[in-house]
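First, one chain by itself: the form predicted on its own, in structure tokens.
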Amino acid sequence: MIQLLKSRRSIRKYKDKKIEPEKIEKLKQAALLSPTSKSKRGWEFIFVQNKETLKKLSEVKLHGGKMLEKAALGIIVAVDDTDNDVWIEDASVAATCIHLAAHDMGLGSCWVQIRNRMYDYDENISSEKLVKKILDIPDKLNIVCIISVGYSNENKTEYDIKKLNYSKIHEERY
């Protein structure tokens, strides 16, 4: 696990290749797998991979987003908040098991946050609004972000486990 946390990097940069469908199962798993409080399982995830939809999510905000258009798959993580006072933790955690479970199979990826993003602050346009549109979301679910995910078209190194910044451990007490 340290390993995978050592090379797993956000990716921007996508081949044009296409993911394969077993591939695509298991981050269906990985996100249908993740904690949530009390198993409330309040997430929906929404898999994208239609080339024209995946351009209309890299423009529901200004900065941020752009890569799902060259990107294999989006997932989409929403959760209904009814009865749920952590469904923002409950999202980001799936989210972070979707980011792991495609790095382990070899797959890049990114987070492109939605909530409390603004497509136009002046005219109170937030990105949240205009994937609900794009997708026909119900108002009820809560898009917490965006997952971009294809096959990494640059080379990152990993983290140095040497220069981790161990004065942000405390033990015992701060």
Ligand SMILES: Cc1cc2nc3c(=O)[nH]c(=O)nc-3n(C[C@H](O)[C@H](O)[C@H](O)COP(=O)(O)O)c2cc1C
Contents of the next structure:
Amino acid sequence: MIQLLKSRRSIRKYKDKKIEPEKIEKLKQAALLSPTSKSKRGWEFIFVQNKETLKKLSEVKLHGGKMLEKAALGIIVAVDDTDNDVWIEDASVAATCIHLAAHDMGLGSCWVQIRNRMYDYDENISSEKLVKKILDIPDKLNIVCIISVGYSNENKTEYDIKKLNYSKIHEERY
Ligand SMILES: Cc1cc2nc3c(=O)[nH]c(=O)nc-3n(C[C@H](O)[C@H](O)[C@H](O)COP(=O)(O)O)c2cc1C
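Structure of the form predicted together with this ligand, given the form predicted on its own:
Then the entire complex follows, led off by the chain already shown.
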């Protein structure tokens, strides 16, 4: 597990290569196996492989979403906040499980933040509103993020355990 976490990086450049259906199936399992508060499982996941749709999704925010255009897959993490005060946490845990499962299968991925992001501040158009429109997502769902996935086309060095900032860790009290 530590090796997986050490070598996990955000991958934003992808090869023009499809992801095998078995791997996509495993990503679905990773999403559905993620833990939620009170086992509410209020999330829903939209798996998008259509190139035109991915291009549209890559344009819903001004920065930090362009990699979706070249990704083989985008996974939209949506969640119902009805009677759930920790919907952001539930969705974030699921997104993290997907991100790690992708890496475990030799796929690169990156979190694209959608919640609290704007397409146009002056016109008050949120990225979330655009994602919902592109994918016909009902109003009751909140979009937290999109995970872009594909075979990596960049080399990123893994983290060095010796360089971890242990001052962030406190024992017994702050
Ligand atoms: C909550 C969250 C939101 C993020 N949003 C974006 C984003 O919108 N676009 C992007 O390119 N990367 C995004 N990232 C990836 C971070 O930039 C990345 O994890 C960080 O720079 C550390 O790099 P690493 O993942 O390679 O360790 C996000 C990560 C998290 C956890």
